[in-house]
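Only one chain is given next, in structure tokens, and it is the form predicted on its own.
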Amino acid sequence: MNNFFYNVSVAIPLRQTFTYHSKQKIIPGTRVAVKFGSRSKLGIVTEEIKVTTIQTKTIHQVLDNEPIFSEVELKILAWASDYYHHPIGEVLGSFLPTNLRNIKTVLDDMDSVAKVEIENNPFQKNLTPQQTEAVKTLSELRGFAPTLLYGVTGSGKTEVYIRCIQEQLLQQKSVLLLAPEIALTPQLEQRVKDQFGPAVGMYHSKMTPAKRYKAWKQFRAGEINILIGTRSAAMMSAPKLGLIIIDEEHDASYKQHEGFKFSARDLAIKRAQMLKIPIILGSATPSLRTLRLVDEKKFGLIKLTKRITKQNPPKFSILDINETPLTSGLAPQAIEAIAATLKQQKQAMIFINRRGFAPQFICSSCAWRATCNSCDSSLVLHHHLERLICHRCDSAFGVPSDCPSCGAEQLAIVGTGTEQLEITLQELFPQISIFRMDKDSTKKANSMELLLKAIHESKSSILIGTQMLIKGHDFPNLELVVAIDVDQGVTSLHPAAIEEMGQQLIQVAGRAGRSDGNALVLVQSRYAQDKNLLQLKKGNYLNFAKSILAERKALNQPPYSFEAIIKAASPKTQTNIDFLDQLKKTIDTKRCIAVGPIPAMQAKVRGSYQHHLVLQAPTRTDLNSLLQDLINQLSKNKSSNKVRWSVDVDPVEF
């Protein structure tokens, strides 16, 4: 019997496929297991080659008796190998279910499951006209139809997607909903569940394995309909998937940061235009590169402008704390409007992007600073453990009773977190239920849960927390809202810190007021005339967009331009610099501009230290042309193997 040949992916950090034969015929994008030297590995048949003159090994053991991936998704997932310039094999392993990845597990051994009947429950809400305008223009698109509804916060967003899910369900197809972070949408959650019943399936890193794989079965069998997950489930197979949904389209956290660095906002993108089916972004802060998009009308722009409830939006203040003493961060007006909501028997709202005690313990006598000795970051004081933490390793230290450099007791603080102004706040307020959301207070199995039901049983009471708190929720009695520690946006050098702090400013605004029109968002800065605070000031997202838009355009940067970042890590920050610095000189200054070497913001990392070449190119072909050179040159150069190199493209953290 003659052999077939194939090609082969493993999940390893080598940028190619290898070739193996069998007698069997197997259809690409199935798992099979092959030797790769001394080791039986698990494998992806990527494609059938033609009978081949060099010498192979074969395929010992074919995993499953249909493929994983289908054609369509092997095409897709090669493309996200080749845009974002990582190994096919361990691009193809991400998309796999834990169990999958094991070479023990045979997909026909698992049991079936019985197959979901929808249950065609009365919708609960009535539509609003605008509404339902763009259920009727999304119900009639066709084909790839990329569409951003934009929606302000309280427009019923939710219940857009409800419908155009249940237009699809009535035509036998299923549906994907993309969530940026499962445990920060809760109400998205179960909206859809209350609706959908057990025709909704979850996936998510927080399951267990089995769970995962439970769903993945279920949902590539059509015996669920409607899948909500996070970035892992962008590839979900489903047999047939009619619409994806991408709800909070700008948020960060849809980018992956470490191993494959992929965008799952933009793979699900591409996901629609190869299968020729709608997909909608859904955000009431649309990213940049969004707003682009459908200003050159390559996107649809559907406007949800009203809230369901009709209630105006809540007026925004600025308060200038220059020249005033703050209690924990807190100016006195801002105590002072607490109080005055807190006797109304209403909810506040204090939100500070930063967890534990205070970001800084240094001594006042010699400057010591207390820093990670694998990062090279501050450490953070959590008071209620009693250590300094990195939040970047999760390295735990003792707290000093006197400085380690000169001796001295003059230890001190510098800054403020959510835990101290849950301590300050309950001082200065006894008898008022706080509830502080972050990491740290969320960490166990149902805290969020439970802590989202205390909240909502409470009528005056004091809200704490990090961006955790502003993605999805709904709080009916929340009147004010106090946000601090916001003038990182306003200075950092980050390329998207202006955006990421408008996106924040309206959607922690978006929380209040949303059972009457008499809310009031305070804003705490140095910077009280900064010209983009004045334009959030308005409340008007789109607007503000536009002017940083204008800006961006002038001076050619994202998205008028495209990036990527040449990542190297190394224990010694000279070979960093030689390894970017050589690989500078190769590239042609014509095709593109190269900014560095230069250090990451976080410059030291678990004992790595941390260097980035910056590149951006007029347009993505010629970006992903030249890193494809640069990549070849980085495979020959024996130079490369003295860093932990990567390439991270459309980067969103530097």
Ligand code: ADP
The other form holds:
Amino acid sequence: MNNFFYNVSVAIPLRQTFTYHSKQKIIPGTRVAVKFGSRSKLGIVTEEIKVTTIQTKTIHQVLDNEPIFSEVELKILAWASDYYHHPIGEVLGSFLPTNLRNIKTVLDDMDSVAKVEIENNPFQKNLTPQQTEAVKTLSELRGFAPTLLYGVTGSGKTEVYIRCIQEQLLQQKSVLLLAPEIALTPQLEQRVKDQFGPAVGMYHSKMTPAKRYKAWKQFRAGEINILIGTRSAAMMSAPKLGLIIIDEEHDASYKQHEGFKFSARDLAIKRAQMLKIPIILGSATPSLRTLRLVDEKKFGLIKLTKRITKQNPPKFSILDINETPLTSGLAPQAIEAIAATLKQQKQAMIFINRRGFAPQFICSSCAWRATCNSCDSSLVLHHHLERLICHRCDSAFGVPSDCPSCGAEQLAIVGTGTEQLEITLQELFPQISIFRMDKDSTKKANSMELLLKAIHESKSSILIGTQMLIKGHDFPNLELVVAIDVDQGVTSLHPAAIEEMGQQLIQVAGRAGRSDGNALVLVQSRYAQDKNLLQLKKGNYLNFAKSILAERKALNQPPYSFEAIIKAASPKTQTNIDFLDQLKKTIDTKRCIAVGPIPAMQAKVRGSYQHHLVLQAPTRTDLNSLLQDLINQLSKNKSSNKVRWSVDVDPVEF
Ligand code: ADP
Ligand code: ZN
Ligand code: ZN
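The block above covers the form predicted on its own; next, return the form predicted together with the ligand.
Zooming out: every chain and molecule, the one shown earlier first.
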């Protein structure tokens, strides 16, 4: 009997597939076990090939009765492997449920459950004219039709999603709804579940592998028709996927920073293109990349410009703090504004992106500063834990009572974190409830829900939080927001930082003023005349984005050019520099701009130094072919073994 020959992607970090043979006919996308070296490894058949003259090993086991990836899914993932220059085996592997990432488990359909009936609950709300118009336009989309749903905060995007989902269900189709961090925004899940009942499944990293596996199987079998998931859900299969929705499309957490560095947003767009289905990208603060595509008419645009409550959006005021003494980071005017807000039985929120008590712990006699011995980063003082903690590697250290370097008893803190604000504000307003929301205060399961519930039940209170507090929540009684550390974003040289700062300010403002429309956002800054801040002050995100886009276009910066980073990591700085320098020499500077080697923002992590070579090319094709050349070189070059190198295409962290 004749052999069939197959290309198999093996779960190893190599940028190629391998040819194996089998007596069995195997459908591409099927998991198999193959010998690789002396060991049995998981493989996925990517294609059947015609005759081959090379000696091949045999596929010794076909693991499942059906393929895991369909033909078009394999194509999309092959595209992703090329686009991100990441080994195909790891790309495919990252979209397998954890249970199927080894050769011991097989896909059984024994415990498959019956199809869940879709509840056709009556809609809870009558749409506003703008929502009605949006739904109408969206439901007329056919084929690949990427569309930005720009809706100011509180304009009711979720209701629009719900009607669009309903349209699909009526046609017996499934919908994939991606959200940045589901655990942080329980209300989206709740709203969709209220409408469609048990036909809604979830898929995110806070779930157990068993639960994720179940959702994966149910969606795949058409037993549930709506799946809400985070970036790892971007490739979830369904028999008839009719629509993809990406909520908060601008959110940086759609990008994976470790391993396969893909953007779930971009992968989902590619998927919609290959499946020829519409994709809706929702946001009050769309990414500049999306806005460029809208501008060039490659993406459609639907606007929801009115808040449901018809309230005026909050007013922005920029507080110049150059000559101002601060109390735990707060200017006297900010404290007065908080007091006035509380007096009116309203809530005030302090937005600060630093958790802990103080970001630095120093000796004021010598130059000693508490740093992590494996990351070089400043240790953050955590008051409740009485520890100095590294926010990169989570190492914890005791708090010395005198300077480990000079022995002086002059240790001091620098800067403010959420914990310190909580303590200071409690002293200033002893009768008032204070709610702190950050990674530390929401560690326990359900703590987020409990905090949100308490906030909703309180009248006058103070909310302190990091960016976790500004995502999608609705705080009807919130009338004042004080933003106290925007200057990092204002002064950063990274193009992505200013975009993110603008998005955060508009999003944080969106939490306020949902009740009576007199809300105020106080932005403390040492750069009160900064043109981007002044633009944001007008409260119109699209105008802010427009002015940045014009500037970027003139300078050929992203999104008008295309970026990638070659990352090098090793125990020695010099090894990284030599490696990247050598690589840089081979780059044709007519094809692209190469900047570096430069230390990464996180220059040392867990004992390993990190350096970057940043590449910027005028077109996607240029960038792609340049990266391909570089990787071919690196794969041959022996010295590349001394560093751990990786490629980050469309980076969002530097
Ligand atoms: P966005 O996501 O655009 O910020 P949401 O979808 O959270 O806005 O909607 C804001 C609030 O308005 C929610 O409390 C939602 O339940 C409510 N809402 C949305 N649409 C309507 C409507 N047509 N009528 C009444 N309330 C609505
Ligand atoms: Zn000292
Ligand atoms: Zn560390």
